[in-house]
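For reference, the chain that follows is the form predicted alone, supplied as structure tokens.
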Amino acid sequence: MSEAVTRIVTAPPGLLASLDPLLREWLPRQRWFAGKGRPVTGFTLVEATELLPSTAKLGLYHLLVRAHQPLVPGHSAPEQPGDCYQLLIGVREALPPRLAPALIGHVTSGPLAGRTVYEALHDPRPAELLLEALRTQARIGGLRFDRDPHQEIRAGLVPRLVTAEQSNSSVVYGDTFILKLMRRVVPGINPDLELPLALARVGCPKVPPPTAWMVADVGRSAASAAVTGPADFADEPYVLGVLQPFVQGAADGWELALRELAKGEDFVAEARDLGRATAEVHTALARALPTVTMGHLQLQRTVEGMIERLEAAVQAVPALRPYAPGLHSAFTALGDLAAEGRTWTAQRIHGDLHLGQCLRSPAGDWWLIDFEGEPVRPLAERRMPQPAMKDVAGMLRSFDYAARSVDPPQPDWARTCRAAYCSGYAEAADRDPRTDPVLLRAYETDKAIYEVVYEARHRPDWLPVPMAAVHRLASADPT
């Protein structure tokens, strides 16, 4: 195993004052940026670390900031630090043209003046600095390069950046890797890397076992501390990255679905496939992680939450509001289930688990990914053990999507898939979904209104899609 490369690094005084005007301008057009819909008035330094020197012909800057934005778009209200952004802030005299859609901005003033600053991952040579220092596990400042000795990295892997993304980053080098930058980020343990490796540890095939991992620790080291300033959460370190296998030739599992809704082809075995993999991480997480029996009071505060957000989203949405008391009777039906005595496992889940998060290798075989959870909830909640059939609601709720986002709609294509995941489900867990209907209808009328919430503010076409769920959901017979 190599050894560990320590450098201890500064950040040159008045770097982020510097930057400040640019990322104001830049950061809110990024597809993975949180705070759409207000402004951004400032930023606060949490970690600040020069991966290359900017005095040479090409430097690097590694970047944890804070986001200021108002609680509320126009409102007068103070506002506050919010959301914390890894940055990767390339820095060059001039971009070739190659790195034109990377464009950060000129920089007029402080260390870097008449420089020009560029988002790195588009450009090979920091990207694959990024893979040395996993490779080498270094350690840069207050950042930590972590592996799994068990496992090799080659050096002079070549690094593509993957420009379908949303709410994260990737690079593939050399369809060996995948580098998965998380960019909102939080203290605390990420459940993306640590549900991985608990599940490596039990020799769970369906998903790609971490390779190396990147961590901030805040606030242990000298160079954080010189820019930090008050503790920013400084006993808990950040999960920066998560290093994986390169599934080759694997076809992601949503546009796999929409290319045989085109062909008019049913998607029966694919789904019969992917409830028995499902079942399959489900049944090893629970051996991995502790499980807890779920009885009256924690059911009840789980339907007291379901029916505050169904109250929201009628507010919200006033198209819910004829289905609000069908709705409803889905959470309460589940609470009266729970006040007779009715108890239910919970364990640690996917917790955002639809088409989009899985792979097909050309194998067939189901690869499950992704496992931060729903990135809008806090750290400490997608880490609660939870029914394993909230990933299976999501899951459902995906193929619904799936049929009907084409043109016309295949509501019969979806309801077979259904069918084809629960069965291949319990042959996996020897319990299938649809004989818990009560609980089934709870989480997945739960996702349905999340998804109305969503589409109403954020794609209005879209909005027919869960309100067809919704109208299935509200009814006495929801199958």
Ligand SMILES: Nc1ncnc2c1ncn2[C@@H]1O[C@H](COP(=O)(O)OP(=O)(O)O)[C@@H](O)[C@H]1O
Second form
Amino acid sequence: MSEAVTRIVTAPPGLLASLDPLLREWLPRQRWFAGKGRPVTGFTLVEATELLPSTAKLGLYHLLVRAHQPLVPGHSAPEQPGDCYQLLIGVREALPPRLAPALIGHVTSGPLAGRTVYEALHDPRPAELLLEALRTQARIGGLRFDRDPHQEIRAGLVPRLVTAEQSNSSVVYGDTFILKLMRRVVPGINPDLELPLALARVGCPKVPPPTAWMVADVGRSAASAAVTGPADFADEPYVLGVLQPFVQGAADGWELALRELAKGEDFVAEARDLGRATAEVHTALARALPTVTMGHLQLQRTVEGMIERLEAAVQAVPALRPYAPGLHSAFTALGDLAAEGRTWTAQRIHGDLHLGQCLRSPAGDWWLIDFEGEPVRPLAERRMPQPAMKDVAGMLRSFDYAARSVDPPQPDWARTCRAAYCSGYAEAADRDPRTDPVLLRAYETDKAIYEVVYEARHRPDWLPVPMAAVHRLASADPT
Ligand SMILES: Nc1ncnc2c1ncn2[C@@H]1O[C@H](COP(=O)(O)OP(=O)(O)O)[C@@H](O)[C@H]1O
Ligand SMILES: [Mg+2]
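Now that the form predicted alone has been shown, please provide the structure of the form predicted together with this ligand.
Okay, now the whole complex, with that chain kicking things off.
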């Protein structure tokens, strides 16, 4: 067996077994843990690398662990191999008080018995080590650190962990770079690296160009093959982190929108600029990566997916029932156009565009970030070309969300933003999203249905926000 197909472990035997009881408690409490509501019943080690020896004052392990969870709560057998998570485990004799929030626990057995383990990203030394590895293009165990040779990384930048609620974890280095460490990882190229690299190649100034990145060459080990099955990507590296320039003094679009709403100000100029920026990114993506024509068959498949999601949502959220026929018509109208021979261009898109994925610099420039797509969807699906309208619909929904999250709701504020965004988009793309209302309505409806299910499950107080959109979109003329 060659090195490339073996599991790479440079950590002592018994390490995971000794951490197991602590991780079972700690992992489900992390905001980025994707398997909420189901207990963790065990772990499989996918990769382990000793970054600093645990015999020293400060030890450091990089781990990729697969958390096993029953598919349905209460059903323990058969145990399902679940998601794979990236962990950076610090090891110390005792934690200084400043690291108390990072505590994972005290190890009672195995190679680390008697030591304290903790989430190492809270600690400057491990964060410095990652930047240094990226800067010097290090290879450590199964970890590979690469960089763009044209961008300079200064040594010694001071790290700080971003404490905002995130689905991943980010470290800012001296206000110069930000390193995003993916938490739930899958083998295969992550669009959050792939798309910004492609955009940098064609010189798109609206997306921070990746400076360096970190991957794990895990190979098709017995462990990974058993859990990924025959998936095409099982042999591919895991993308673990991306370093990019930090946009200094920026605020995200959601924060800005709420600030303007609180002041009673409109957001028209900002929305128009954002429409323009979105169109520029779409144009650049279509130039950098292949586009395809979606014919009847592909459209039909898209429509079927939308209808399936609607049916599942109606089962899950009874409040949707009265709207079901109207919502259904949003999808069948698209299917009808496809049946008449209408085609659409599909291209690589952002995939999860909303105000929180846009940064505005103090100079007034918009930047689009976080090209991972919808993390719950399989990687192969996230990397498929789709109509750019999906992103437009996501952003239009986001204006509506902002305007309805305040008391009293400001539907007119949203209407003017949505119009300005489409105008800005049309200025830069030569294509106004409003001239394709059937496609727009279908994607907005699909998104609103997703939002209803999400809010019903997680934040029932917010349910009226997407329900207002459902009410509008279910009517045949949803202007
Ligand atoms: N290049 C950047 N410059 C400044 N801040 C950034 C940059 N990239 C990300 N951020 C900050 O980090 C947050 C999370 O980044 P994001 O890529 O959306 O991660 P996640 O996948 O966790 O949502 C953003 O909302 C923003 O506040
Ligand atoms: Mg994000």
